[in-house]
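Taking the form predicted on its own, here's one chain by itself in structure tokens.
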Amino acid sequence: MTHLDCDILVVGGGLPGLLLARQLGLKSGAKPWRVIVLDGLPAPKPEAVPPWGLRVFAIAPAVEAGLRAAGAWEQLPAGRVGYYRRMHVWQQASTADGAGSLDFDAADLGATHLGAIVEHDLLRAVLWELVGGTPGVETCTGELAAVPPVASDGHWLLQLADGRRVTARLVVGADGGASQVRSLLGAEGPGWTYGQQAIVAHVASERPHAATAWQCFRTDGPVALLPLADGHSSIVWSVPDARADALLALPDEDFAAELTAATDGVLGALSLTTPRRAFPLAARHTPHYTGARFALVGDAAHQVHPLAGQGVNLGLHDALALAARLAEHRVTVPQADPGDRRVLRRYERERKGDNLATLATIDGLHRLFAASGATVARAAGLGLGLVDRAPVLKRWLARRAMGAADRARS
């Protein structure tokens, strides 16, 4: 039977494991950790990527930066990410130009773009070619086992489905909302479902994209048109389940016309141009990130609405966070432990109060214009046009939206 030996076990290959495993065998000097990411799939090749996948992300310049210091960024290609310059968010009760309206530009912060549109699985794949050649770093095919870790002589003793065991210090789990390791070391956290879909697919419009994200708050859920670089946009539509499942059933023609009114023909005639897909939508905030010789990143932690885009934002932001910490552990204390409660606490401190409130202010948003009655969604519409009219204010919330540097310390 095979027994695998590490510091730290990734358990999940997708973005924040992968980049979490990249920034600690860069930064954690000469003896880097002996890090394993363990994940389901096989690695995946950035050439085997199909161009332009439904599911993309909007990455904030803080992040970006982040993915630049890991050597990924440089390795997508220049026409698979569309950057954006404006962002322009209105209230259905409204005009899309009207005064219930909001628009930030890069230009008003001195800086080039808002963010930058990228396909999950294309950096998936960058990422896990950059780990492969990381010092310090191998990656495993597997799966955990539903058998609880075993604590001894501080190390976790893991059972993979296959039989193979694995012995590590520190255990995270970077293996998204329904993730194993959260449930096998009992950190479960509340968690709620909006008893809505997000429709997604990439669709052609009448009228150009403009290097904007257009956003329109309705009253059955947010509808956004993300610019790609392409000069299509990607669609993400939220609403009821019920009201998922007639679009989901509707010919193209007809969906792309439904789509049309509910961007108050912004871009004028919406066309697809691929297939659609639909998420439940969910959220959740577990109480400990972390815990004995563990620590959870990402959606294993948290999970947020995406009418802000936040969601794989806020999980980089985990990973470049306990990648500093446990780095700066390796090289400033000699016979470092990743498991060391200090230093799982520190990361802890930092990144949940960030992540608390920006799923409260979302969740808030959401209800806010979910709620019915003309009182509310005229009162809704105005706050639009009132942020609007505030410098100070507006500049504030781009710059979060942003993902400001000094909120990814790493």
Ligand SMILES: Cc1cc2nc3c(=O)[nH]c(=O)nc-3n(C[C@H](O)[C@H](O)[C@H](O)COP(=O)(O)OP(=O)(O)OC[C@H]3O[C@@H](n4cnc5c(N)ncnc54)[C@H](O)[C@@H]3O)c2cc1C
Contents of the next structure:
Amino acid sequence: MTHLDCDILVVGGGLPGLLLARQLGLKSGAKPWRVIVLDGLPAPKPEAVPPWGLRVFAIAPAVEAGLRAAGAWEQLPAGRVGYYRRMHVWQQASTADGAGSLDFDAADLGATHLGAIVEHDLLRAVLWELVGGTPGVETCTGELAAVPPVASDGHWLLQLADGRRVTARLVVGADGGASQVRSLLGAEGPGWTYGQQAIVAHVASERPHAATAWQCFRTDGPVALLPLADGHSSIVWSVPDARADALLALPDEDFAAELTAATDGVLGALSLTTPRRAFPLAARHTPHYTGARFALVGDAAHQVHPLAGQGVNLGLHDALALAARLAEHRVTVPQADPGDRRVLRRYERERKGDNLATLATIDGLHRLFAASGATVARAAGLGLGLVDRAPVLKRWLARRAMGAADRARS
Ligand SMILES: Cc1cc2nc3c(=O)[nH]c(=O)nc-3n(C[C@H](O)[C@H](O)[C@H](O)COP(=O)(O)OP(=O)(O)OC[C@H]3O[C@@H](n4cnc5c(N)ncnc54)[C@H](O)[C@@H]3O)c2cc1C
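Beyond the form predicted on its own, can we have the form predicted in complex with the ligand?
Okay, now the whole complex, with that chain kicking things off.
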């Protein structure tokens, strides 16, 4: 049976796992780490990815810069990236004077855009291909088996589902919210479900989206309209489980009518251009991102409600930070060990504060608008209007959403 050997095994080739591997290869000097990225789902060539995949992400400018440095951003076809310049956030049926709304404009921040809407499958295919051509790094199709790894003489021995074995001096869990690495290495942390599902689909609208991300806070959950480069919008509509099931069972026209009402008709009548898909929503934070020869990045370490479109952005910042610390170590220490606890702790310290603060803010926002009853929600809506009239606070919030507050260095 084949035996694979590497310095660093990255379990999970989602966006954070792939960006980590790419940066390790680019930044680790003349003798880069030997890295394997393992995933059960290999990505197709970028040109084979069908246009307008349902799963799209709002990518913050600070993360876009990291993806540019990795050579990924310019590989995205121009017509497939939807830059948005404005954001309008409001509370359901807020007062006509706009007391319950908040507006951001890139121009007020001296920026060209507030973020970009990108398809997950396309960006993943671009990164997968880049990683395959990066010195010292290879992609491997396969899944980690649910067999506890064995520690031996400065490395882990791991078992794959097809019987192959891998030895690695550092194992990185980039395997998502249900991380096998996290549970096998005993790094589980508190998690909770929201009893909600996020329904995603693409829609055409009566009025143009005007390069604006629209988000309405409703007492039963937030709904967002994210502007796509083809003129359509991607919806992320979070609702309680029973309501999600009922909405998913509706014929297309009835669903579109409900959605139009839920968005207060902000873009006029909406109509579906794709099927609908729902994702159950959960949050989690593991107290230890690192331990004996392991590290966690992305949803394996922390999961947030998608209402602020931050999840993958946090994961990509993790990837940039961990790659920077490991590469720095490789370049400056002659007999560098990728499992060095001091290096791993540096990464953990760098990322934990920002991830926890973001998780707490997003969870707090969710509870404020959804779980506290109409009176508190009205007060919160009024708060949106007050923030809108407080330029310093508003500017700080906008810069945070753009990722500028993060300290991750690539
Ligand atoms: C509806 C919705 C909308 C969202 N919108 C946004 C947004 O606009 N902006 C944003 O920043 N975030 C958004 N998110 C969050 C985002 O989806 C996640 O934060 C992100 O996908 C996490 O990436 P990840 O690679 O850590 O995990 P995943 O995307 O789950 O990837 C994990 C990878 O690991 C692989 N894997 C799993 N187990 C194994 C194993 N045993 N062996 C080998 N491989 C394995 C999987 O095949 C997969 O490729 C949204 C989430 C939802 C639900």
